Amino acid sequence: MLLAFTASTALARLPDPTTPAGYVAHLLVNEVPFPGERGYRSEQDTAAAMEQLLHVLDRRLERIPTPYTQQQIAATRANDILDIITVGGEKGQFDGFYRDAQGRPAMVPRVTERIDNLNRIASQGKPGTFARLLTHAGDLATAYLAEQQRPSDRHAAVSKAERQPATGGGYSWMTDEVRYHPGGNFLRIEDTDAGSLGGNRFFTLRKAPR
């Protein structure tokens, strides 16, 4: 089943961090513009992201096309979506995102500040944008780790990028600025294929490596 974007009216419900589920959401957030911020279309542009965004993990996770391996696309060998967004420390493959010296998921200061500051907005007067959106991504991670619905993969049948051939699905995500790119095999996604969402530009893998 797909899980939908709908525009709900419930207040903003983001899963507390030390949960998987929350930690998850966490990063889906703090990855994309909210209204105001630098790179934001509109609502539905932000909430595709997220959904691409976790596609992206699912994708390091458990679905590393042949005949790459989990480290040369992830930079580890992990069965848990957490030590995926980890790996690295605060600077690592999802920068603010780590584990802390006794071994927990954690967050860089300015990450909960902005969440912080985006609840705050989502909590005056009626539910809105902001809401929705925060609500969007608490959503999305619970059902993914709880095994229940995916969204839609937008990336799932690119076939094509940067005139190569590709393996299809995201595996990379950086700002989309045409100086970010992360080098080796990796392609960018066209516009024509949802490659650019929520001020990121996502990367699928070339079909047969070098």
Contents of the next structure:
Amino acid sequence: MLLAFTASTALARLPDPTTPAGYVAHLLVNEVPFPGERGYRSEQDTAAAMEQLLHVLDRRLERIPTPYTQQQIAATRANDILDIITVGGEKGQFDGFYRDAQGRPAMVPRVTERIDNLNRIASQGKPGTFARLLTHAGDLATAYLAEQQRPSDRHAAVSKAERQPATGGGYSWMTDEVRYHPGGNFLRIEDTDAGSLGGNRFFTLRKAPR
Amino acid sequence: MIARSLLLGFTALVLATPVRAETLGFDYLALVMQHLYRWHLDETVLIQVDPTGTLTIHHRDTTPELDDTDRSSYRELLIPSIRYRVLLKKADYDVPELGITITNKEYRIIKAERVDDWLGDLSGFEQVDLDAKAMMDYLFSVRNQRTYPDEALIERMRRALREHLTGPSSPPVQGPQTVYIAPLSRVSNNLWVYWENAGRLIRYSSDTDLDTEAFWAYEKLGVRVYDLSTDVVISFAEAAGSNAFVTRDWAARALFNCVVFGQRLIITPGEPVAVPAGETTP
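To test you: the structure above is the form predicted alone. What is the structure of the form predicted in complex with its partner chain?
Complete assembly follows, chain above in first position.
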């Protein structure tokens, strides 16, 4: 499948973005803060955020809880993770990730510019936090797509959120501010349940939809 | 620096136990309230404040687990009278890849949000009681106060904006471009710019202070652009789950701060342009 952009530089630590693993890894990196950026807390926090972002994608693809439908949660019917990511266009569910006019998965320039900058920083001096986080994103995406490997899920056991019974598992994320909320049957996972990671707030689902 | 008369007046606002010197001082809390007034509060919030009573600020350390060499600290402020929760960070860590240290001179606001679900037990918090009327009077008195970037920062902004205006993320431009830079907040590392020709709001942000060289190592990383013709909604519920949008309410505040209070610059992509006399405001 031809994708709508060229591969990153030789110093890149992410898989080729023209591959599904590379595309997923680029999304994981795009959504989290690196040292010096707004929202950065720690390497562990950013890495954890990447892992939970992957779980959201996976849950939207393969683990929709009864009685919900995939369409209700992911705004699409899909059996391909790239369709989960690109639904809704440039400003869809995952801002900046879309399919171009030829149907190829694409990213807006600000995404690739930032990742190129992160790669450049990661390549300066001894490998440090930047390199480890980029590698982590690549490893997560590669392991998931090649072998269906999922990291440990911090949100799997969430049984209550916003004082209501919840399905558990993360099904959405948004910027971690109270005014950002997907609404509907999504429930905000509390801080005590690791709901805030990497500057993102994760959301589970109401157990009984209204 | 807050005018001495205002500072003395503000000192009189404090009614109860003084804040410990190593935590938050009077000047600082005034700046936080001023920032909230400028960027967050609306009429429905201030109308709840009883001007005959006290405005209590609760605060505590909330420093999470950090990287081994990270010396940063975090604090949480709760302001029940206006139902606001403010998270603060005082960054202090090294970025070896860039050979820089990310630092803040004081705590910076990293999040401010109105909270309806309020904590019942505030026993772990320190408390500062302020005279509510005096605080309201103070906020009214400084409502038009503006702090502009100095010449060095303006020059850096010109270069950054010139590059951004002609970058791959921007629409094609021709001729001089008009931008408005919002006044600075001493407690925030967000810098807002309104690019009039393209109808775009641009936010520069970083963990490090705006007036440090380290900030400019991150200018490209910390840019967020909102196209006001396509990226504005009334409510995030209209585009559930998407982070691509900004509410009209928020866009209006940013525009007010940029256009009414801000500093207007003319930038010609591709060449430096001397700003005509009178274009910049001291």
